[in-house]
Amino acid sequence: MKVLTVVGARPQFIKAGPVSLALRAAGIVESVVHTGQHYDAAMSQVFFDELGLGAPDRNLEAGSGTHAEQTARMLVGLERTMLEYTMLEHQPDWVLLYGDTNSTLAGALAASKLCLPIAHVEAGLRSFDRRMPEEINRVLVDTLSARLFAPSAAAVRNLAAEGVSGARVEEVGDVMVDALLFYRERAKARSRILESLALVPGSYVLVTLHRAENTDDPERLANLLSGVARIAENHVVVWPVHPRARKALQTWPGAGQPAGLRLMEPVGYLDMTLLTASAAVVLTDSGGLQKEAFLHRVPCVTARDSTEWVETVELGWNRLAPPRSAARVVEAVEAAWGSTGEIGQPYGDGAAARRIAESLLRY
């Protein structure tokens, strides 16, 4: 069996790690195409190196741009690649896609036009906010997929509410649990990020912000910057800065960058795993980091109006704080500091990758 895996962004590299290992163990031949959506070495190559993925078979180098420009470049490159594989008698039995990025959408569109069967990892997630590009991508990719690998029971219910059920849908658990269990001890053994930043576990707030709904909205961005500045007056704040947020940090509200704030370049998965596990609070708009904080049992504040990872909120480990004011962001972080939620296991037992490999073989 042959599988063509399409990845393009940091979260997808992480998810692909344990699945690639499981495919290999099952005797499945995998080819990896990197769209180049994340092209900065700190957001891309470091993950291939750390996660043992090796170099991708193809890098389309799509780069940045508007949603239409970026997706269009990916579509052209992916269609050409899929046709070349078919001509070389390496036609994939499955095109394997992850998550909700433009790379995911481009992979689904290209494969469906060529009548190649699609398998979607993280199927069924819904924030129910159609203003988010990611929500549009999720719905479209699920519609086009022949196998829908749902990470949770809630995701299965979302699909059923849309009329998608039966053999196409399989609740396998979340591959991020697999990745966490596999790489957690490696992170503790190899990462020196806490020593290099002189951080004491449980003494700092970890911040990541990159969603267009925040970085491209002047009012929300100003509220977030003001809120982070006020938090940094009382706590150490560690912020690995996503390229999308970099320009926004050239000026700070008030009298400049606060003393407690430690800005840094994006870090690899092992460093980020240890930073997340050792934080007192995580403040983020990332879907993946909400869940990683939950898996590490670290309270999280999500600077968004809604979340696709509803279980993290229901179990009390995550709270939504739309940045409609700086005060709201500060209050949410202070309330989260020292808090705990209920213990639950909504995302499976860490065997999602094996189930995905077995299901691809079975169907």
Ligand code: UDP
Second form
Amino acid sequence: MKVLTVVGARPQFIKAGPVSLALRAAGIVESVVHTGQHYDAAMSQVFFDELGLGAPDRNLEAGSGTHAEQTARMLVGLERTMLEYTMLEHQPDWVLLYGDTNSTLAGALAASKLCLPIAHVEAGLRSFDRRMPEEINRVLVDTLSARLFAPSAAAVRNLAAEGVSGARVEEVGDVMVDALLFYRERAKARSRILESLALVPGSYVLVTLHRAENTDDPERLANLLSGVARIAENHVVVWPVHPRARKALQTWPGAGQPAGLRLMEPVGYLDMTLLTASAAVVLTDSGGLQKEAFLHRVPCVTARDSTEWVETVELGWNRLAPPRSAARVVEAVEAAWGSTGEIGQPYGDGAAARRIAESLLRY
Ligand code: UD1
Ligand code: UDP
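Next block: the form predicted in complex with the ligand, after the form predicted alone:
Time for the whole complex; same chain goes first.
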């Protein structure tokens, strides 16, 4: 069996790690196409190096742009690549897609027009907010997919509510749980991030922000930045800065002023795993990081109006704090500090990747 995997953005490299290993173990031949959506070494290469993924077979170098520009470049490259694979008698039995980025959407559009069957990892997630580009991508990709690998029971219910059920949908668990379990020991053995930043476990706030709804809305961004500055007056704040937030920070008068603020380039997955596990609170608008905080039993404040990872909120480990004011952000972080939630396992047992490989072989 041949699988063509399409990845392009940071979280997809991490999700593809355990799945690639499981495909290999199942005797499936995988080719990996990188759309080039993320291209900085700290957003891309580091993950291939750390996670033992091997270099991608192709990099389409689509790069950044408006949604239309970026998706269109990927579409052209992906269609050409898929046709080449088909002509070289490497026609994929499955095109494997992850999550909800523009790379995922381009992969789904290119594959479906060539009648190549699509398997979607992280199917069924919904924020019910169509202002988010990711929500549009998810809905479209799920519609076009032949196999829908849902990470949770809630995702299965979302699909059922849209009339999608039966054998096409499979609750396999979340591949990020697999990644965490698989790479956790490697992170402990190899990462020196806590020592190099002189961080005391349980004493700092870990921040990441990159959602367009926050970085591209001047009011929300200002609230977030002054909220973070105020938190950094009392606590150490560690913030690996996503490139989308980089520009905003360059012109931010508060950068570097509060005593506790540690701004840095994005870090690799192994460093990030230790930073998350040892944080007192995570403040983020990342989907993946909300879930990782939950898995590490670290309280999280999510600077968004909604979340797809509803179980993290229901179980008490995550609270939504839309950045409508700086005070709201500060209060939410202070309230989260030292709080706990219920123990639960809504995202599976860490065997999602194996189930995905078995399912692809079975169908
Ligand atoms: C994308 C995904 C988002 C995901 C995030 C993961 C879409 C619509 N959004 O958002 O769902 O949560 O990836 O991190 O697909 N840039 C660089 N270097 C890079 C990559 C980006 O400088 O290596 C800068 C560029 O100025 C670019 C901006 O960051 O315009 C945004 O990058 P883009 O890939 O369009 O979206 P993300 O915000 O990363
Ligand atoms: N991550 C990382 N280094 C960083 C920030 C995040 O390795 O500097 C990891 C994080 O641990 C998680 C994933 O990147 O596994 C989440 O990606 P991101 O926040 O970019 O995207 P999202 O999950 O919101 O789509």
